[in-house]
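Only one chain comes next, encoded as structure tokens, the form predicted on its own.
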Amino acid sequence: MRPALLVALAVLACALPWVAGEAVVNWGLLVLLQVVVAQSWNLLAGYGGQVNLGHAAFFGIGALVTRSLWMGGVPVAAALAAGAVAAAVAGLGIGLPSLRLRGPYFAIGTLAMSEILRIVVATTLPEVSALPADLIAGYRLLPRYYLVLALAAVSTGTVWLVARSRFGMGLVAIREDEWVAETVGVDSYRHKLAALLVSAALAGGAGGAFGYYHLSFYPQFAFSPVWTFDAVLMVFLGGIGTVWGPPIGAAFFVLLREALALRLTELHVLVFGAVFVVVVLALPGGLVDLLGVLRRVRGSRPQPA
């Protein structure tokens, strides 16, 4: 992405609460939250080739820990950090045994962990988690928007740095052929484990922002598989294994989903599924590929004499 365009988008994102209504700002917050979720999944799967089917577990842990600490009087920044750390510790617990195995074991292990946590939380915390009156009285959308904007910038910056680092090249080598990567000196286990910890921490941060944003929600919803499969959809729509694909996919996903939900109510899921299939079949590299095609077409036009 060109620096000038990047700066323009950053300025627009920062200025949005001052030039748009609350409904638009709320949509912008949801897009930015999904950017964090998508980037965290993309880091491990897109660059490391490790498909995480239990991404919702890390999101839910971050949401539960952050919200519990914040409602207990801990400053939101410290609560958010604790949520991210808790998610990373959970990632370490699942990654230490499963990443030593090749094949689908990691995907199966993460999916099992996520479902176990969802069932446990649904059983032990069946009631709605609602904010007390004093926190509701001080609720403001603006700090929550800027918090999620900062997380989106951090997650995208992290992926950008990884993509241009020696560590990132090692991850890509593992994704392409793990055996060959190890023969040239790449420690695949350590690379995958490190990527998992960063991915889990970012997902935990997104969950923490979700817990801080909502006035009330069922705790088990934060562990819903929707947080995993939405991330998969957004990454593939935008372009897996790219820096700017997940943000593009997140914006496309949220805006199209909301537009279809408003107009087609119960049919919007089917229509969105059809749109997803068409985009993936026509553009295997995601919407990032479409931008590249348009750029090449514009560059190939004959210049006026």
The other form holds:
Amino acid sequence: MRPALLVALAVLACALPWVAGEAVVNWGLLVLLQVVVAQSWNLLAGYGGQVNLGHAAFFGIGALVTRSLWMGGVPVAAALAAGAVAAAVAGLGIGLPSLRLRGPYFAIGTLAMSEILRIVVATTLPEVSALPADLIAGYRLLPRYYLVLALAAVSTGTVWLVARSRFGMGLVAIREDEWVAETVGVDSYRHKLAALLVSAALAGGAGGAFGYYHLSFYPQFAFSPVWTFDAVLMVFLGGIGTVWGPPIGAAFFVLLREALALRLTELHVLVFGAVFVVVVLALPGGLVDLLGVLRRVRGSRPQPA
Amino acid sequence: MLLQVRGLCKRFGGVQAVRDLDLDVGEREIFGLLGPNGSGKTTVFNLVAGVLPADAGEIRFRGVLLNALPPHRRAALGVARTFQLVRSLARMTVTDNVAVGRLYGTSPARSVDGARREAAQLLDLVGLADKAGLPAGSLNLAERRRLEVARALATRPRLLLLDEPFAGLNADEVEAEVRLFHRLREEGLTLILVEHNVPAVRALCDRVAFLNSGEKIAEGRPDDVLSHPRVVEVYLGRPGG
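What would the structure be for the form predicted together with the partner chain, given that what you showed me was the form predicted on its own?
Now the complete complex, all chains and molecules, led by this one.
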């Protein structure tokens, strides 16, 4: 991404609350929240090659821990950090047994664990958590927007750093061929676990921001697989295993969903399914690769005589 | 002795694949493991490489017991290997395939850029410099074999295990590989190869061991072993009459 474009986007993102109304800022916050979830999933799947279908568990744990602590009087920064750490600890609990599993078994195992967690939460906790009056009175959108913006920057920055680091090279080698990676000295179990912990912490941070953002909050919803699968869709749409794919995919996804849901209500899910199939088949590199694909197609067309 | 194997045993269910095997390979030797299919030579290879755990026996590399160590720890000690069916990191560039080796292994490079620079030198050595920026998946078989060698060398090993390095190569390519391996030995490397290609083995190996049904039945210089009566019998069958 060209530096000038990056700076322009950063300025726009920071200035958004001053140039647009509350509805747009809310929309922007939701896009940025999805960026964090998407980037965290992208780290483990796109770079590490491990498909975690239980990603929502980290989001949910972050949401639950952060909101509970914050409602109990803990300052939100500390509550958010605690949420991220709790999610990372959960990552350890999930990762230690399941990372020994190859391929599809890891995906199935993580999905199962996440669903178990969701059902436990749904049956043990009250269905909705509403804020007490003093927290409602003190509610401001702006700090929440900047919090999520900061998380989006941190998560994208993390992926960018990993991508150009020794650790990232080791991860990608594991993704391409785990045996080969082991052969050249990469401790694949440790690498995958580290990627899982960072992925979990970032998703937990996103969940914490979500818990902090919503006035009324349904704990069960934070564990819903929709958080995982929306992230998967966004990452593939934008470009899996790239730094800028997830943000582009997130913006595209949220935009398209807002545009379609109003007109098609439930049918918009069908459109998304179709878009997903088309992207995976025709544009496997995602939207970030669109320019490259167009260039290649143009280059291969016969020139007029 | 760089590699010492004593009493190595491995069974798979009802089959004793390797039976009480002893091997000694000295520094800068080029050592061959020969035998018909099912003789256990590939199993021995995999036991030394760390792919399979031994049932009994010891594998010592520079005096260090390798038995419980996973492949990535053996790589850190200086044992590198190539694969019989060539494996590349297909979507990474040729340079990065080698650079990964430079970042892990016995004496890792200090930075990713440094690793890529050193990878470029290794690509020169194996004659792949002109393919540096291409995805590894776009190379042909002979090129991918050389890439595997460069990747193995990137870890700065003392011992290089080669699993049928000449399979699928034509005569010219075999000759080029033999020259490359001789050069690697001159630079201080020790090589152990599993191979069927007899002319290549004669041209390359200082010593060979011939295995049959998990046991070593002959050991020594290639010409001596290949003319050993039991070896001839196993490879070609009993003489008629």
